[in-house]
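Take a look at this single chain, the form predicted alone, given in structure tokens.
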Amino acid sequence: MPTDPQTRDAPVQNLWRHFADMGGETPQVFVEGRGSYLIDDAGNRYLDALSNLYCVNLGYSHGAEMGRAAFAQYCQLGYHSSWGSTHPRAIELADRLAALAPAGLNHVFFVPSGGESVEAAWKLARAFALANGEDRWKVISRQSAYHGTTLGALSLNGLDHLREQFTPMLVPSIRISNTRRLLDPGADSVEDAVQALLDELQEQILINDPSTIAALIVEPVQNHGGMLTAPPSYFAGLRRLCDTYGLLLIADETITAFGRCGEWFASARFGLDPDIIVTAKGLSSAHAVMGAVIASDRVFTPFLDPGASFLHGNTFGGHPVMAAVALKNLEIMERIDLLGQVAARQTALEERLRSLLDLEVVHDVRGAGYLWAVELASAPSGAPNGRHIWGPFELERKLRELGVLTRVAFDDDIAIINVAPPLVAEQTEFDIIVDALRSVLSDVSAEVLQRRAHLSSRA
């Protein structure tokens, strides 16, 4: 039910908002959720084509099932930490981990959230390393690429804007290109363009001298950047670069996995073999703070040594309540075969999304199962930029003004509109959506033609 009027219209004094500019207008509030829709405190009802943050997997779904199972286990054993001694529902989600994860893959390690899984990651490798003699520490990453904003994990992001403000960085970080190139590999075959990329990753470890590096990170589908995929050769050009030169590969799956692009983990669509996953999101589908860092038997054995230890840990990760929700949102998944779902509708998704490339404002459209990029056009030669045009809170805005919740962002200065529906969403949401989309990008369209052909008389 909607709140008082006056309760509405307070302005949000006390709650500072993540990635916010607080002392701009006052936020909306969002008070229930159903299927795939949000529903705001004014009693307004905007479908959420981002899964919030690419996290309500299962939708605004199943929250009773979801509360009872965190009663019973409330009422059992409300908290016990895995620090030596461990509980039943950690064990649990840990088997259920392992049975999911790709082969080889059968360690658990729990934590809160993504951003902490990347951390753990670097640090496992870092103790692996020295496990095994060497002195091992800086990570290679890849250009746009997120990480979560822990200090640790900020340290391997490519997003420089997300980094000034806390340089020096923690972690020493090696950037190379992202698979953007394979958009439009120009002259080069597909192939060829492949192993350039190949090619700059050897450069660069030889460069930093290999002894030195610990781990390579990169998402199977990498989110910022626009949804950017790559063939299988690329991905297994990276695992061979890896175990030539003794670095971990390190599959950063905090957004891929569970679902989202039809797969358990994406990392099995896309031929990625991964000696650690990191993951959160969308394994409790967000109705639980959990997350997990998944280790092959490789990096799980120095560990077996008498007195060694990985020295890490922290007192939520595997909290029993949360490893129940966790569990539960698994076996609903499972029972109504949500990734046979999405198997299903993602090529209607794909369908409806591409049918957008008629517009003279979208320059292309990929992505994989429910995660999607809109890739907008540059601005004509001498008009101002994109963002001026079709700046992402103007965008955003005049979607929401139509219904659809989604983000607009401009990585590399390339304009994105991400698309990634709950997993529950249906041939009717891919409607809503797409036709809100061309209805927005249709008036973009016709500004940028008015702007070309205003350009043009003055030539």
Ligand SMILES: Cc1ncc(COP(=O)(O)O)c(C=O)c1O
Contents of the next structure:
Amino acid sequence: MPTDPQTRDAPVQNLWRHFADMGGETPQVFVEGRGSYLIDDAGNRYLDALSNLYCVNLGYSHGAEMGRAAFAQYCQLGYHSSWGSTHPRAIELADRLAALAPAGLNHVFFVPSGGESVEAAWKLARAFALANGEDRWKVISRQSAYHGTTLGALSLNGLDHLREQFTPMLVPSIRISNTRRLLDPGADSVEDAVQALLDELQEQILINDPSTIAALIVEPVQNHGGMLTAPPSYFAGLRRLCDTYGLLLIADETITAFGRCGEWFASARFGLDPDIIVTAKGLSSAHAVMGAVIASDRVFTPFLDPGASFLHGNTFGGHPVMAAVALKNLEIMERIDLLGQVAARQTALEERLRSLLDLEVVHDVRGAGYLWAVELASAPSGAPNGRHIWGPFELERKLRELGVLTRVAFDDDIAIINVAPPLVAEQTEFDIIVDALRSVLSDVSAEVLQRRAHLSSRA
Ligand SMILES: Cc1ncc(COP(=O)(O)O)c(C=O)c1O
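Given the form predicted alone above, I would also like to look at the protein as it appears in the form predicted together with the ligand.
Following is the full complex, with the preceding chain placed first.
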């Protein structure tokens, strides 16, 4: 496949990239994708171990089929809005999503992205409260959770460094702990630790006046912080407290849905019973700009009253071409039984990743389905940890040199390597990822041991 003449050798002067150091290195330019692999404009081939931004669930090989679906839709009706009237693809996609979503979640409101689905869910929770004669507007979210960057979604974001430049936030939000403490509950049992988290939530609800709080938002598996999961008792406790104090429970499934955790929606796998699911990315395997808010009958019912309407909408939500592509994505996923493939292979991925635990610097490997975190150990006290020995970009660069693309995130000082390949990735790809990780992390482990020896010789 020839490289794209538009990008080859062209200086990148006008493009302002997202979250990018614009004064730094010239960016790598990717021109082609196949299966789980990306190819850059110099012809180098990389295994995409992050599904780009956790979104290319189907990988890169189905573009032609999606393109034909888009083409057919362009020829029939290139655009129509979702304002009042509608078009067949939006109806069909809403029906598909209602069928795939957990029971009782039937009402689908389309938006163009994950952040906008979070924001729409907040507006929906507020409008729902008002429709019930209550004035609720605050939202509770969890420490270090990422929920998007538009100002409404950013307000719920648990990542302070993303928020602080842009204060004041639009939506008053209340922060509670995520489930990291369940990883190491110390003298407590896991169930005691779950109860402590639920007690904290209850306390925050009471301190902040329950009658003013519209919703609690959580991911079934929290990506930022390192694929933090929780037992069903935790999610059942969230449901109970939301019911007690009249909050809506929002599941942010922007990443976790559409097979990423082995189910169409991860809420079903982890015992999370939300009133609203927000999603995007895997809905179209990122081949379309498409997100969705999926609401329960209870949330939808007030809007059936004569004259009532949800005062929200935009030009592109439910775009017919995007909907046609999302429908094609779901059709292909079903045709190739992608969820069955994930079910059959997820243990192999887990086992390969867990084999890294013998390395000095690997502290934990956790996750579900095709969504994993390799957490690096803190270094011996007084010595820098893996972060300082190998900065995040350095780790990413070393992995890239070995042909594997992924991202290294930090939860406070803890370095976490994220592994979330396209759901079509197989044993060959698992081996490539783990071999590259072993190679890079062996060097880090050796350096940690060396520093530890140095420290003890000085003591
Ligand atoms: C859990 C979660 N929510 C929301 C978003 C925001 O999605 P988008 O980038 O489509 O606005 C993301 C993006 O990664 C996410 O991971």
